[in-house]
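Consider the single chain below, provided in structure tokens and representing the form predicted on its own.
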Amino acid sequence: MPPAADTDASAALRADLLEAIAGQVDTPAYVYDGEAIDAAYRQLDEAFGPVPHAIHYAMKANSALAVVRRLQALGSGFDANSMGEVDVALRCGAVPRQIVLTGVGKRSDELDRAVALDLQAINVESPGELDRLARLAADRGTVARVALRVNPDIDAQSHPHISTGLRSNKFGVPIDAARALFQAIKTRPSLSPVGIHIHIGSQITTLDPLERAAEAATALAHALREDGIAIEQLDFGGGLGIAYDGGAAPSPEAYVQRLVRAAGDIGITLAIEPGRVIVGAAGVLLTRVVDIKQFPGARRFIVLDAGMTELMRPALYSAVHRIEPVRPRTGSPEAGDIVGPICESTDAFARDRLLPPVEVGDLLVIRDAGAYGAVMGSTYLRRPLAPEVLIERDSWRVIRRRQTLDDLLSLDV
């Protein structure tokens, strides 16, 4: 998305839009573009043209309501990672057989729910969890869908802290012991074996590892047919990167490209697990400058009202997002720590970042934040969660609102 200051920005990040927003609602707020959520899932979807093909939304990368509904309408499927999740695609009109769920550490009252649900799959992480998904499924007389999650150790090139396809990860099973795992998954009444799963990471912007990835799972695959194991679904998961620096990233287009290369003759569905390139660039983190500190031989400091509460990713990961004032002023930019209010010094979201000259009370959009943001936001300090506001054209509403300290303390006893 275009600088809020550009004459042909969206209208989702109109400078009037924004302060409207911050006058009505306060900072910190999560702001969505809900065209932009649009376009880019419409985007992934056209690029498969006539393959058959499922898109799995991640829910993880941000599960507002509204997020999932408005992606449930265009024909989303959905990836959860917990109960949770699974409960508020329901909740948003999705059909079991639109849900897969995944997770390294599914508790067996989860996985019993799993099975009476019908989802479209369970992914599975290893041979116990086949274990017991297979007992409380012929306790329940009936028959769980499952797909195996293979690891196919290759190095996504990305943060080691979102890399999940190596053998030092904790994903999944090794993919050279999945022909024997599906072979036993086969022998078990009460298990179906539907799907191949498989997932690298996250946050990558090279697409040899995705690609490389998808091979590994198409053998298999093959494998799997000389076996007289039929699969449903290839599921090459999500990781799909964006430009947060606002430099270059793979297209949809030649993502979904390499994949069905990959692919090249199966014959099955395949599946996708987007989320951070659905949602990330819709959104900014809408925050206010409140104190500038310098002093002589120090650094200086633009101290916000949002911080690693409401955008974990920099101290987390020490990512980078742009930052930019919603109306800049003139003047030469000045070099500083953009950082946040929270007892902690890892609360930063910028080291010697240049910026246009600011001041007390101006407004800052973070962009890029609509993926792991608002998800992955916190009470730390007592601070309320921040809300979260859609805008479509002209107009906007707030889709959660803001926390109260009653809200806040209404568990405590």
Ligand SMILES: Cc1ncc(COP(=O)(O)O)c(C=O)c1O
Second form
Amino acid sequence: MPPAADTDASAALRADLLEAIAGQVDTPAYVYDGEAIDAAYRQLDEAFGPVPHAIHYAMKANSALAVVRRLQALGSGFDANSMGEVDVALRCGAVPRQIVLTGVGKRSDELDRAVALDLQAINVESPGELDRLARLAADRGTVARVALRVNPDIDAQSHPHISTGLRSNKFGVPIDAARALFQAIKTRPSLSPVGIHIHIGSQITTLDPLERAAEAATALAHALREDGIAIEQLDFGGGLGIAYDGGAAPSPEAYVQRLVRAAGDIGITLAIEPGRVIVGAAGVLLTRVVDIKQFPGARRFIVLDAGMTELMRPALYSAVHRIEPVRPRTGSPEAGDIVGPICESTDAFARDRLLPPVEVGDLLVIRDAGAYGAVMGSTYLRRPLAPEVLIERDSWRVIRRRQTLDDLLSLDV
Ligand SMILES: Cc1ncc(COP(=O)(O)O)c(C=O)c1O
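Moving from the form predicted on its own, what structure would you give for the form predicted together with the ligand?
What follows is the entire complex, opening with the chain shown before.
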């Protein structure tokens, strides 16, 4: 039997376990290493040392109940980007004061429910939303806890599709308008200003933009103090990237150190909303080769049973993932396009990628698929959603079963 692949990021994602999983739940399937998730959370948490802080795990990265529950048990708070995610956090045991709600277009019924729940903060994105929120809270005779999402006009130097901190992006209010908006909040008895929120993008691998954004938020907090407005927390958002190519990425410690430095002596809680850095490297998408085709003078295609319906990132923003056989065969690596089975030309995971020899039926892993993988899955072509499996030490369990065609069709009338 050939040797197992080097499973660097997570020793738990071992070839024998992956083969057993594929044998029982079939492919494609997501597989996560629970202990790697815990370790990534703890690393961030511990990096703050004695500095008062709050980690609000960004559920948008991976909201499998078992993952959220796990992080809840470690003491994490949550960043929800929809009311669905708020409910996931609540069902997993979080209390409302551990949840912040973000979203560029919240409906009035959603805002109303968020007010009724008394979430830790509702991150408001516009003057119009602020006004709606004030009226909804007044109607309820209560006070809504508000953080203002400010847009610092800082380039995250990430992919344009996952950059959110430029003036040209739809997110937040321009930072130079924030002070006046906080004054407006102060005049509304149904609003309580609890924080400044900033999130400049995702998969950020250079710390400078994150530090500059944190400095901008801190400067605003100082200005608010001069205006007699004392907020409780500075929320620096998420965004820290991971090394999809297996190289180096900034360490969580270096990241936190920059944030703490930027906050200086502000003396209030520093909050972050990490998603990818907690779950990204802890997951793989397990898939099989279903076909290999090559004609003279044409490209060589390795066709997998997973496609953009399971992992959308490459098609959506040209994301790069390492792809490796679970048990590499001996022989010289060969170049080929590694593609999915979907009838779309963007359904490709890698072009001209060198891979050890593979044969139809071989198991492969697409690495670093724990974040923005399963959550973005779709049922395009009536393909049922892939299952999710969690490994804990030497055992594993299905945490979301494969959708059946009956599940899928049950919504049709
Ligand atoms: C408001 C907000 N917070 C946190 C995150 C998490 O980002 P990441 O997964 O890059 O840490 C996102 C994702 O883009 C987001 O939109």
